[in-house]
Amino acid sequence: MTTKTDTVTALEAQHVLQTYKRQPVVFVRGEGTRLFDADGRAYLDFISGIGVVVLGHAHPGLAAVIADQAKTLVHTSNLYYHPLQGQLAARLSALSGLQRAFFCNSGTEAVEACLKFARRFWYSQGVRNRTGYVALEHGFSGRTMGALSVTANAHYRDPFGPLIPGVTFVAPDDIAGLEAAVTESTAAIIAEPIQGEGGVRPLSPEFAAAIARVTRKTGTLLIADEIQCGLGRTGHAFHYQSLGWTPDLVTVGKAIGSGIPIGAALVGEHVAKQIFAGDHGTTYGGNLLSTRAALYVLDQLDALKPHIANMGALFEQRLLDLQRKHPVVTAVRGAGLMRGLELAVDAQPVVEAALKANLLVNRTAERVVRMLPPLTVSAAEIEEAIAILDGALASVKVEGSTVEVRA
């Protein structure tokens, strides 16, 4: 018997470019922290569209705002003014301390913008040799050509070379290497305060301080990549604020629209003064639908701050309980509601066991189970997820360097 899932996957296999290895499930509806598949089966969603759906699925307030804007005005292009870009830029400025925003459609586009703006900053001042970038091993900034050039993983990079020249990668614990890498030809350092795709790896306070010190000493611009860890995910408006950074540029994506595509490059005034009309552009970026959604999301995130702090503390404690119980767990990393379980083995069997038990998590950096639940997640849902993870972890054991999945 052919199921709806079979029909969907067969059609994709014929017509959709096969750039994703999807899990064998078709989702058709969501509500809060739950997703429902084509057969009506409910799943607890602890990946939230890779950290995107921060208000949960089918949030009634966000749905009402989107519907209202859709029947009013969706898009006019950036040839004209509309009332919402300025409002959103002002809100982001108040949260970040950076005075200006360029709106785009995704975090990757925000990275591309910041890389361009960093070069333009020096070019406008007649400094033509500061075109290089320093990025971090385990870092991930996206898959377009510029963002890929500052992404460390050779698996993503090698098929598409040559990429942008002049990028130096430094290990995120190598202070001496960082100091040596930043030269008079370096335009900017780009770094995630918590490396998401790289395995939910927070930068150490010592290395974060070294980045701040080196950028101050050399005048090198600092791009804080907050696409995954920003906008409340870790309990801070932006996680760089907990590191004492004063970045020159900040990339924003994922959470800001809670599912409506929008990104932003936040730009300090000293950098903005060196950027001019025609230096960058976008057709869809900052349209009325996306900015209206983002304004609503920011309103909700303000009210969620105490909840995120409480749920983040509970989540961390319960994950540490799992580590104490299961020797296969070698580390619990992250902050707030951005967490990773590092395993002694490949994480895929645990992810698959969780899926069978109706919990959605994902594998990153091979041995890390990553969790990014909606910021509205409840204590009861955290306990439910922990119970499922407990069973999933119990289904694997270390046999030398291999994984045995118990029946």
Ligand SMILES: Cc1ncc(COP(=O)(O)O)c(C=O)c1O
Second form
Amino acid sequence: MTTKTDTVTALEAQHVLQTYKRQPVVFVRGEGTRLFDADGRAYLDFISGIGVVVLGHAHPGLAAVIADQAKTLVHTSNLYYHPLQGQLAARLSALSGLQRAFFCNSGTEAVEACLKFARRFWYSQGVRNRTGYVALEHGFSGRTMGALSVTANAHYRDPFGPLIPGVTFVAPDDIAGLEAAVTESTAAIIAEPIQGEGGVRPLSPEFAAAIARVTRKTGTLLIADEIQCGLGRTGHAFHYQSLGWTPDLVTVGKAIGSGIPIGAALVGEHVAKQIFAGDHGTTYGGNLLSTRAALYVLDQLDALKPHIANMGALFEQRLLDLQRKHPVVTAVRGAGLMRGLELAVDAQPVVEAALKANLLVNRTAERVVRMLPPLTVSAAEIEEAIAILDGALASVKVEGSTVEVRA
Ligand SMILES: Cc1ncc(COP(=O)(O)O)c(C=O)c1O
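Got the form predicted on its own; any chance of the form predicted together with the ligand too?
Up next: the whole complex, starting with the chain shown before.
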């Protein structure tokens, strides 16, 4: 019998460029932390579109403002003013302490903008040799040529060289390496306060302090990539605020639209002064629909702060319980509602066992089960997810370095 899932996957197999290795499930509807597939089966969503759908699926308030804006005015381009961009920029400025925002459509575009603004900062002042970047091993900043150039993973990079020159990668925690890598030709250091794609790896306080110290000492700009860890995910408006950083540039994406595509590069005034009309631009960036959605999301995030702190603490405790119970779990990492379980073995069988039991989590950095639930997740949903993970971990038997999945 041909199922609805078969029909969808067969059409994709013929016509969609095969750049994604998808899980064999077709989602058609969502509600809060639940997703429903084409056959009506319900799943607990602990990945939320990779850290995007922070208010949960089909949030009635967000749906209402999107519908209202769609009926009023969606897009006019950046040739003209509209009332919402300035309001959203002011809100982000209040949250970050950085004066200005440039709006775009994705996280990668926010990274591209910051990389360009960092070079422009030096160029405008007549400094022509500060064009390089220092980035971190295990770091991920996107797939376009610029963002890929500061992304460490060789698997993503190698087929696409030559990438932009002058990028030096430093291992997180290699403070001497960091000090040596930053030279008079470095425009900026780019770093995620918690490396997401690289395995949910928080920077150590010592290394984070070294980044702050080196940038201060050399005048090198600091770009905090907050696309995954920012905007409430860890309980802070921005996670860099817990590291004592005062970045010059900040990238924002994912959470800000809770599913409506929008990104932003936040820019300190000293950098903004060196950037001029025509230096950068995008047709869609900051249109009425996406900025209206983002304003609504930011309003909700404010109120969610105590909830995120409580749920984050509960989630951590329960994950630590799993670690105590299952020796295959080698580490519990992350903060707030951004969590990773590092395993002694490949995480894929655990992710697949969880999917079979109706829980969505994701494998990253091979051995890490990554979890990024909606920020509205309840205590009961956390308990439910932990029970499923418990079963998924129990189904994976470790023998030396090989994994066997029990039926
Ligand atoms: C830290 C970080 N930077 C940049 C990106 C790229 O963002 P996007 O996929 O929205 O373009 C991601 C996406 O996972 C990310 O986690």
